[in-house]
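To begin, one chain is listed below as structure tokens, in the form predicted on its own.
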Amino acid sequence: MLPDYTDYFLVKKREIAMDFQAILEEIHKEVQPVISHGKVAGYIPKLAAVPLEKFGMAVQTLDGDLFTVGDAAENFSIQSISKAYSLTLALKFIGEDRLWQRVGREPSGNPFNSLVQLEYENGIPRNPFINAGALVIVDIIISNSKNPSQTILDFVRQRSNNPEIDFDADVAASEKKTGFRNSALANFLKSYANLENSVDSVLNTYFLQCSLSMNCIDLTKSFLMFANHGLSPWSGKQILSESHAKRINSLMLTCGTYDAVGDFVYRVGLPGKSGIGGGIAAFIPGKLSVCVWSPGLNSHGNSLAGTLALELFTTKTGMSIF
């Protein structure tokens, strides 16, 4: 008769749980010297007012364990992290063949709001995570939903298992007031017939999407579907096919942190998506999701302390996709 190892594995699980918490606390201490070195996104007034010293981090495992440190439960504007959700919805609405006719799948090598690249490539954005690509993705959602903003909001609430998540109307208004570059991108796309809906409709929905107010815990829970081959652990539903999950995961690895993606993958070794609100959500397929928030940004628009925190996480745990 084989021995019963149940108690052994339960003990090991508790050891792993204690290790994750200890690692997060170590990271919190080690990133303190660099937190104040970044710069908040000053070109959006509401984001410019966020205190620079904020830092939160959360890890959610597929086994159901949650670990947090710092300001992990405090809401912030997730900004471009939301593009992972809208891409998921667009793929579900129209499928791969039609979607990739309107947007590419290559790293941009240029700033996320570049007009020059869009003109050079005749109105076909390089990938769905730069701003021009995200505007096309929003346009697809508008064309396939009676209430696109509510569709996005409901989807995010369900994936995070949190019905209290909402848009931040003040942030959306702040972005609209200063969103001249996004307006130019949308008009450029329209001139190349790569928007089906009105520029105003696309921009208003896009600004609302970027204003989603969430915290590190919400984000780790929602990103578990990417770590779990498209299956939502909260509902037990297959949100994405395994093939679509693979496609989105690969794009987050190669395009999720804009023109700093090479450095990010080299240092961190995880697929993920960043936002100028200072958040970065990442994951290890088959294991866990991790989110960090620190509003000070580096020159590429990614969280300075957040990138370091994720590098420390994969170094200390020895876990990455490589």
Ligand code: GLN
The other form holds:
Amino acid sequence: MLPDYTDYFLVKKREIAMDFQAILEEIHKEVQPVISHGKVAGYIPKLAAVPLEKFGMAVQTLDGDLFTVGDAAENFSIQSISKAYSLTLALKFIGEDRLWQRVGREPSGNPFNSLVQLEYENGIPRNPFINAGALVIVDIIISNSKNPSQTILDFVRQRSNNPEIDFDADVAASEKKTGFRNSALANFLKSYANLENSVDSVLNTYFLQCSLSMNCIDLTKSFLMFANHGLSPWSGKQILSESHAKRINSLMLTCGTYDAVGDFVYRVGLPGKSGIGGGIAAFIPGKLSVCVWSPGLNSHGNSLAGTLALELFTTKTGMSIF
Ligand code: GLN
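Could I have the structure of this protein in the form predicted in complex with this ligand, to go alongside the form predicted on its own above?
First the chain shown before, then all remaining chains and molecules of the complex.
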């Protein structure tokens, strides 16, 4: 007797018939009551001034279709989402063996800017996405390129297919003025000999990287390389080996949203990377990338309405990695 393929075909049909535009519009309406409950990042003055009511979302499929809603084309400060790009670069520069001698790959269970954890773990940050880990990653980029900030910028522009993308010097300066915790973390790392370059150069490059100003469309375009097993669809270039893409994607799943990662993955079911500018970029391998921006944060520093929007997206579409 032939096997019964009915369920398989039903699933396929559901995906083909998906009206992403209508789903994004529904989500836009449904998150409205939650938007004002978030709090903008207060410790970077420039970010504290961003209007709370902004909301944008974009979906980019591997078939080349783009769907957007709200402020999806408006630039915002991507902050820690940039750590997905810098990890990609660092991995390309020095490979896995050397990289994992200097940074761990376990969820932190602590706030992203925790100092305590770094001390009791002897200067080896728990993972590359918490601030301490990202500072080590920036140090690797500095040691391996002539003009580190330009290297990061060129990489992001190419991956997003948008030469207009730039740093926001005002945001970087604003963070530098109040960046006491990051400066403490960098000094700590230096005391454990886990920075090769000067504390100042690492901090300056880190603040610039975090200040990248991009919109949801740029982010979904660049995140397609993670959804597409390391191959960037725009250039047709294999940016990461399939194996490295698998590893970075796994890290985004387990560490991409800090000490809220359990709740985030439970609700959303996707790997992704958040930033305190209120953006979250996520993706479904083999299918699509999705980015949301809503500046109001929850107590863990992830976008409050953004997390809900992604939860609604995977619930309404029935698509996640599980
Ligand atoms: N630039 C921010 C910081 O270092 C990034 C943190 C974040 O987005 N979670 O505090």
